[in-house]
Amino acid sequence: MAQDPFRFSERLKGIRPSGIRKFFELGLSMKNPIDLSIGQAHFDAPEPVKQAARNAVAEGRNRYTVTQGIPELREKLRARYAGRFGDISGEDVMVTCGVSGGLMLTFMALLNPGDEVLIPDPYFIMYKHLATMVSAGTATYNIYPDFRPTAERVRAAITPRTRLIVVNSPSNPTGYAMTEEDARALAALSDETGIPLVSDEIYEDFVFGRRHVSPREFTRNCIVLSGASKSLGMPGWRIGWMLAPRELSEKMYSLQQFSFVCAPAPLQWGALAGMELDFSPHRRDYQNKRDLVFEGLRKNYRAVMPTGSFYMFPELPAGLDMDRFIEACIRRELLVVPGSACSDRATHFRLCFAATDEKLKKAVAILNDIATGR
């Protein structure tokens, strides 16, 4: 018998389809779903951003850019980070194909087969699979029940194989935004152990009632990842960026040359146009949405009030298992994500409140009906 010419690689065996994307596809088959499953802002890219991209296309800026991104955008980002962190002379900014592209480059550059990366539990599902793609492993540090990424919780999970520590603030899926105390302690732990922090800050503009805090403020032993996908309402444009030590950044240029090549050229110009826009009206709107959902569910669901992002991670009511809960939601055309898609536990669910107030009110009513058996 002839050997199968399409034999799957070992790394592919460790990767499962995203449980979150499954709900996105399910929503496409429904007539009028209340889709609180996919993590993207409900507003569109601002008109000045779209116009800048159109102009770039019309003016012929459709060719490859230098791998690290157009100089104008990188210079704007350098100024932003210098204003936030002070001296960044030993670091450099590069434009990536979304934060996921930046994470892929980071893992490719710093992880060898058998190395381990620490991620929080609950976690953004991509962290595990990106590690698998470079033949590394993941271990979790438990942040239940308050979702704080404390240095003590991280320290308890460190092993001789630990090579990177991922922190995500504001968090997907929990909505927790790091405090200065959290960030200082993690920075001190990184300096003590010599294990770099990888700080995923894609939701940095969505912080409620406090300022965004990055561990990079307190240590240089940190790679900062962010982008335009969430705050500029353009997740499909795939524009992210990274601040990292210059020696590492230069290695990543080569990795990007032979993988993503560069971020989409006209869309980099669009992102540049959005850098000075005022985000505060959206922030106030999303804080109100958070309050609407949190207050609407608090009688029947235990939840930690989110201080950032646009996610909530409520606990299932006692006596209700995950399968029955998700089935009940789907029957009512409400889509949320089971916690088991982004955690080693199956006790909570992720709700994305990036939706109209009308849909959020309907979702709250449905969830309360399910909790009370109606």
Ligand code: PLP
Contents of the next structure:
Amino acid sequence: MAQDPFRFSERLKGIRPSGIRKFFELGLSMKNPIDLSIGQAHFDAPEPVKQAARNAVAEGRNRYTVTQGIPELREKLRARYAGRFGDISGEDVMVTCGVSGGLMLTFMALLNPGDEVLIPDPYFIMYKHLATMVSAGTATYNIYPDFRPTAERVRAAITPRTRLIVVNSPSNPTGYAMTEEDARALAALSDETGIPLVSDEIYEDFVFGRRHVSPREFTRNCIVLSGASKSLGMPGWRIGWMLAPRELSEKMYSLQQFSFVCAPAPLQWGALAGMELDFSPHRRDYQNKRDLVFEGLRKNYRAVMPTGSFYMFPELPAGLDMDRFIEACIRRELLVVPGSACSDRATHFRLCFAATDEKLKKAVAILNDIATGR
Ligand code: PLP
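Could you give the coordinates for the form predicted in complex with ligand PLP, as opposed to the form predicted on its own above?
Starting with the chain above, the whole complex follows.
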């Protein structure tokens, strides 16, 4: 008998569809859902950014760019990072296809089969699957119940196979933004162990009541990933960037050259136009939304108040298991993400407060009804 022409790779066996995608599709099938499941800003890309992208298309800037990205955007980002981190002469900024693309390149460049990446639990879902795609494994460091990525928690999870430590602040799904104390301790741990940090800072602009802190401020043993998806309201454009030691980054050029080739050319010009925009009105708006949801649920839900991103990760109400809780939400056309989709535990749920106040108020009322058995 002829062999099955489409025999799946071993790698694919470890990959299941995202638990969040399911809700996205469910949302599309509902008439008027309150969808707090998908993690994207509720504002659109700013007009100057759209205009710059349109101009780039009209002016014929539609060819491949050099793999590392257009010099104008890289220079802007370089100046931004130099302002924050001081001496970055040994490092390089590369434009990637989103933070997702940057993570993929990092994992491909630094992990061998059998190596382990340490990720927080709860985690951004993609980390596990990206590790699987490069035939590596993941282990988690537990950040429950306060969601602090402390050095002690990370240290306790390190094994001889650990090759990378992923930190994500502000965090998806917890909303926790790292303090300077957290960042200093993580940096010291990385220096002591020689295990590099991969710092996913995609929510860097969404920090409330404190400054955004990166562990890169305190160690050079750190790859910084960020991008325009959340801050510029353009997740579909696939523009991200990475600050990494030059010799590593140059290796990643080849990986990007032979996979993504380059980030979308006209959209790099669009992102460049977004570099000078003032984010503070959005930050205030999101802080108000955080307050609306946190205060609204406070009586009936135990939750850590988010200090960043646009997620909250409350505990399930007493007496309800995950299935019954999610079912109760869906019956009322409210979509949230079961914590089990982004954690090894099934005790919490993720709610994204990037929505209109009107939707958030309705969601708060529904969640309170569910918690009080109405
Ligand atoms: N990292 C985190 C923590 C995220 O939440 C997301 C998107 O939800 C990404 C990375 C992916 O970002 P990008 O659109 O830049 O690939």
